[in-house]
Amino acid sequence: MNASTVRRIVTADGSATLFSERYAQAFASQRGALAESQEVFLGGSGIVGRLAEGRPVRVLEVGFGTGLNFFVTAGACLAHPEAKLAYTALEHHLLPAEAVSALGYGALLSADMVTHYLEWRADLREASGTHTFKRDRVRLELLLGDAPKQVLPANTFDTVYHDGFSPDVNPELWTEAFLGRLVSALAEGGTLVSYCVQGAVRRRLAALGLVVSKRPGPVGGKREVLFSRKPASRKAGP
């Protein structure tokens, strides 16, 4: 995505995000970008407990965007000495390093992680393919290109952050076929969380076997957000 097609905005909680002129939508909630990341995705997914226990966590994100969800999750991982994070993100067009740098996330989150990511991003010239960033106990794998065409391993991820643009402007990320691939990629007991609570999306996830509900959104933010879980399979008896 060209830097000229996005502009910086400050959200209600003081954190910044970008507004896409192409999609006429912000990359994060204008009512609070940082609050959305911390509460809807990190907190809402239930992986905070796994990190606190020092267990490895595997995250799949749809829509890497500014990287805010990654930075927040990486910071939570590094707060616990034994925890490890493997973070896979799907993104069609990676933002330029200077556009992300202008958001000032290093002042709000792990400055070391943000700084090293920006240095790595500045040296990355490929517009498609798979690219890996490593720092401490955090591994980021970026899959660049059309998300529905990416190959995802089955039964792998502890949570899916679905943070793509809305179904109104990015419908290919919310089809039953694509959601089915996300559900397949979830490990048993894994969660899929999103800011989107459209009835059609909830019905598709339920039809794919997830237990779906709406939960209260962040204070001052969206009234409701989506939470869903992949139940454990029932093993046949003797």
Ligand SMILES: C[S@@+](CC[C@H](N)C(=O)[O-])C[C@H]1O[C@@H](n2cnc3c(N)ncnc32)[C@H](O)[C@@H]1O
Given for the second form:
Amino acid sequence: MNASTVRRIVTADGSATLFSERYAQAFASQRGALAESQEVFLGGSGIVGRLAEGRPVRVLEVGFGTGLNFFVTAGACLAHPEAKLAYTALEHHLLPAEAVSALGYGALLSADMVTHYLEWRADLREASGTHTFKRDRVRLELLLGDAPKQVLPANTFDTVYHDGFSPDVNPELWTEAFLGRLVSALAEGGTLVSYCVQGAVRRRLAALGLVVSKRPGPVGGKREVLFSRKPASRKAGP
Ligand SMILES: C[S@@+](CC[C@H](N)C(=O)[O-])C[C@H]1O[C@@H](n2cnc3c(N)ncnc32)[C@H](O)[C@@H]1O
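For comparison with the form predicted on its own, would you give the structure of this protein in the form predicted together with the named molecule?
All chains and molecules follow, beginning with the one already shown.
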């Protein structure tokens, strides 16, 4: 994705995001990009609570985009002195660093994290492979390339933030096969959250063994958002 295929927009809560001409969709809710990130992903996944308890957290994000969900989650981690965050993100087209810089997330969130991330990004030229950024107690692994082709570790992540574009324009991120790989990558008790509540997606996740529900979305945002959890496997009795 190059700078000419995205344009900056300001969403209803005053935070900015990008609009993709290629997918004809915004990268985040136009009713509030920051609110969506804080409430659907960080809050909805339960990760905010784990970080507040000072527990190490492992997040897998589908669709890194502008990095807003990462910055929000990293900020929540650094607010708690004992917390540690390992954040793995899948992305096939890294946005130009200047397009991300123009969103002003440094002023809105952790300026230190955003500044160092953008410096790191300015030197990153590859379009594939795994690339690691570290700052303080936060580690980001960017897995560049087609998400369904990535190899993911099993039973690892405390949550999956599924933030692909919608299934009608970005179908490869919502197939039963790819969702199955995400479910395998979740640790027992882990959550998979998304803004997308399409019935077909919910049925696929339920068929893959997740306990799936719809929850109220952010005030002024989507009416309902997706929450699902991987149940703990039953241990055999004595
Ligand atoms: C809705 S945007 C993500 C928004 C992002 N989480 C943010 O906070 O800005 C969806 C992202 O998924 C990426 N994407 C779409 N199809 C993909 C694929 N097959 N493999 C990897 N990334 C993909 C797009 O490039 C885009 O960055």
